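First comes one chain, alone, set out as C-alpha cells in the form predicted alone.
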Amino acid sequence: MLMHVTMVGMQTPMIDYLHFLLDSVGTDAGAVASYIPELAHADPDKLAVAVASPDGVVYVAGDADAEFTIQSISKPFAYALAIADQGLDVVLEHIDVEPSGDAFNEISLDPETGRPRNPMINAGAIASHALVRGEDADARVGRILDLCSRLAGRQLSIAEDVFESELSTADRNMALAYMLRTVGTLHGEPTDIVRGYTRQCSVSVTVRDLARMASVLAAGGRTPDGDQAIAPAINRQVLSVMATCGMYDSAGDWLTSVGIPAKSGVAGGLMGVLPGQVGIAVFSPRLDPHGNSTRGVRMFERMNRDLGLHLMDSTDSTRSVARRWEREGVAVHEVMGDLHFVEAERVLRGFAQDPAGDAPVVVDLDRVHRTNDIARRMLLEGIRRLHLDGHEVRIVDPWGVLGSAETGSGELVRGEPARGGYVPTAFPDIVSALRG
C-alpha cells in the first residue's frame, strides 16, 4: 500500500525543497525522441520528481500524476527476473556486465564470446527478457509486469498506442536479436523475443511508481509491506550493473558527478537509488545526446549537490531511531543513532505530526553523537518551522551535534554529559516531563 504524508502541522521541508528543484533546473534543451513516432508526441514542458523512503513515503512535486512508458527503466527488473528463473551463472553466459561505453543501441558483443556487453544496452536486454521464462512474449511480459507491479504498490498496465508505434519502428533491434541467435547466445523466436521485449518497455508509470520501485531496490528487494520481491543477492547484482552501466555511455561521468546507480529511459524518466536510503524518480521528455532526460539530470546533480547522496559518501544508516511520544501536554521527539538524510527525513516527518498551536516541543538528541551537514541543516529548519507554527521550541543536545547555528526561537538545553543521560542546566519542567 502506496503511503503519502499527512500534514496536521507545518509541511515538511522535503515538499519545499522539491518545488525548489523544479525550478532550479531552468530551460529545457536536448529533444524528444523522435525515432518513435507515438513519443514525439510528448508534451516536452512536462517536469516531474519523487522522492521515496524504504518504508513507504513518497514526496512529489511538478507533473507527478503525468503517465509515461517505462522504456529502457525496465531492463533492470527484467534483469533480475531473468537472474531469479535461471540463476546468475546461466545469465552471465549469455550476457557480460562490463560497461560497454556505446550508445544503448550499439551492435556491442564480446568479440570472443558472443556475448552482450551489459544487460543495460538493449542487445543485453533483449538477451535478459529471452531468459524470463515463459511460452511466448505475453507470458514473459506477463511475469516482468507483475514484478513491476508489485514493486509500485499498483497494478500497471501496458500503454498499446505506444507499443504499436515502437515494434512498428524495431527494426534494429529485430537485427540485434537475429545477430544474436547467429552466435549462439539468444535461444528462441527474434521477432517472438523483440515483440515481448517492446511491450515490456511500453509499461505505463508516473514518477510515483519509479520512485517506489528505486526504494524497494534501495531497501534490500523488500517492499514497504515487508515482501521481499527481489532477492538480496539479485537486488545487488542488479544495483551493481546500474551503477556501472545504466546511464550508457555517460556512466563514468554520471558515477562520478552524481555517484548513485541510475537507470533512464528515452521517454524521459531516469530513476535513481541510493542503496539503505532513498529511491528517486524524475521526469522530462527532452533528450541529451546520450538519450537521457537533459533536466532529469540537472535535478541528480543538484540533489547530489544539495543532499550529500554520492554512493561513496553514503554511510550505514540502520542503526538510528526517531520516535515521537507526548506527556502533559508536551511532545517529545526522541532520536537515537547517527543522522544522516533519510533519519533526518524521518524526523521531519514526526515534526509534522505537531498540529500549529502553542503546546511546547522537545526535541531530544540526547542519544545522537553524530549528523552529517545536511542533516543537521534539514533539523534546523524542521524546528524554526515548528516556531512559526507557534510551538515553544526546547532542544535537548548535550553533545552539541546541532552546533552552534540559528534555532529560531528553539532554546538548547546543553548541560553536560552524565552517566545515563545529561545533568540540564534549564528548563527543568520540561525536561521531568520528558524524563518522566
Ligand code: GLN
The other form holds:
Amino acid sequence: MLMHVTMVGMQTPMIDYLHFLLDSVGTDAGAVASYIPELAHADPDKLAVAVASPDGVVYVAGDADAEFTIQSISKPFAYALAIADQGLDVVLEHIDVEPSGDAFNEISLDPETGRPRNPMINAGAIASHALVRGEDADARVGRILDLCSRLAGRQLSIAEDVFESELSTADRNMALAYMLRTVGTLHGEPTDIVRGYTRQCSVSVTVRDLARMASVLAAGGRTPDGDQAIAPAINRQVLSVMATCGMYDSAGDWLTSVGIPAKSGVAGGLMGVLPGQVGIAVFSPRLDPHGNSTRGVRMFERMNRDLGLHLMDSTDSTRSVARRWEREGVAVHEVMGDLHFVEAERVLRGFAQDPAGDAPVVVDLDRVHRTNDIARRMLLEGIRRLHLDGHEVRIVDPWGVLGSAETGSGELVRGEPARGGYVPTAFPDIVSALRG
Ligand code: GLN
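And the form predicted together with glutamine (GLN), for comparison with the form predicted alone?
Full assembly next; the chain just shown is listed first.
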C-alpha cells in the first residue's frame, strides 16, 4: 500500500501547493464544538490537509498525523452499510433523501411522511445506524468500524474518552431517537441505538485516513488494492446525498461555490469527494455557525478556485478515447481510458468508418482498464456488427474488460495484465499474423 510518496527526481509541486494552501487560510474565526465536553479540549490551532488519488497516493501537509473523531463524517459510511444490509427500498421507506435546510441536530421529521428528511442530519443518521445489521450497538459499530478501516487501509479504533463524553450529554440525540420510535421509524431500544450512533461518531481518524476513504468513494467504492468495499450503486447513492445534504443548512451554498460532494464533522474534519478523480480531507477544529470547520471550508473554496475541482465543470473525455490507424490494409482501433456511454459512442463511431468488406480489423483495448456495463455491451455490439459486415476482427483485451462475453467469431487475444505497468500491445504480431 502506498501511503507516502517516494520521490526519486523532482519534488512534485503538489506538496508545495498544499503548504501554500495551509499558509493561505489565515487566522481562524469560530469556536471549537463544546456541546461534547471532550471536544472543547481540542487544540484549536491544528491544521491539516490531505489529497488522495484513487490509485493510492496520498499527499499531506500540516498536522497530518493528528487524530480527531470522525463525528458526522461517519454518516455516509453507516448509510452505505444500511443500504447493503437492507436494500435501498427498505432504507428509503425509513429515511428520505431531501435536503432539509435544517441544522444538523434539528429535531424534525417530514410532517407528511414522518421520515427524517435525509441520512446526513442526526435524525436520519440515527435511523441509518439502526438499520445496520447487528444484534446490539457493539455489533453494529464493529461492522461500521470494519468498513471505515477497509476504506482507510488501516485498522481504526474508537476514541473512548470522546465517546464517553458525548454519551453523557447526548440528550438531544436521545430525544431524536425516542421521537423516531414514536413514528415507527426506529425499531429497537433508543438508548442502545444512540449508544451505537455515538460510538460510530467516535472513530478516531487523521486527514490521511479521511482522504483515502474519500478516494475510495471517488473510485466508485473500490480501494486502491482492488477491493470493491462499497457496491457501485450504493456508492452513487451515498455521493448523491453527500452532494445535496452533506453540508446541512449550507448545502446549496457549498454545492454551487465548491461543487464537491462533502461531509463535515463537529470535531473539525471535512471530507470531499470528486467522483472519478480525487478524495480530499482537511482538519481545523474551529467551526462556523453551521457546525462546519471554518478554515476547512476556506481551504475547499480555495482549492476549487486553484485546482478547478467543481463537479459541474464538464470535461470532454471522449475526444481522446480512440484513434484509428491502418497498417498494411489492417484497420486498428486503439481505445484508451475508462469507457462509459459517451466514450463508447465515440468508439462505435470509429468502427462505423470501416467500409463493409473482409478487410481485417483490430480492436485494441490494452489501454482500457474499466468499462461500465453499458459501454461493455455497446462495444460488444459494435464488434458483432463488424463481423456482420464481413470483417475478420481481432480483439486485444489483456485486462479482460469485455468479460467472458461471446464475441462472435472474433478471436480474443488475451495476455496476462502486467499490474501497474504498461503492457506493450500485441499489434505488430497480430497485424503480421492477419497478413500472413
Ligand atoms: N456526534 C455528533 C452529534 O451527533 C455529530 C454531529 C456532527 O458532526 N455534525 O451531535
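Rigid core here is just the name for the largest C-alpha set that superposes within 1.5 Å across the two forms. Positions refer to the first chain, counted from 1. Source: prediction; values computed, not measured.
G252: CA moves less than 2 Å between the two forms after rigid-core fitting.
Comparing the forms between the two forms on their rigid core, the Cα displacement of G357 reaches 2 Å or more.
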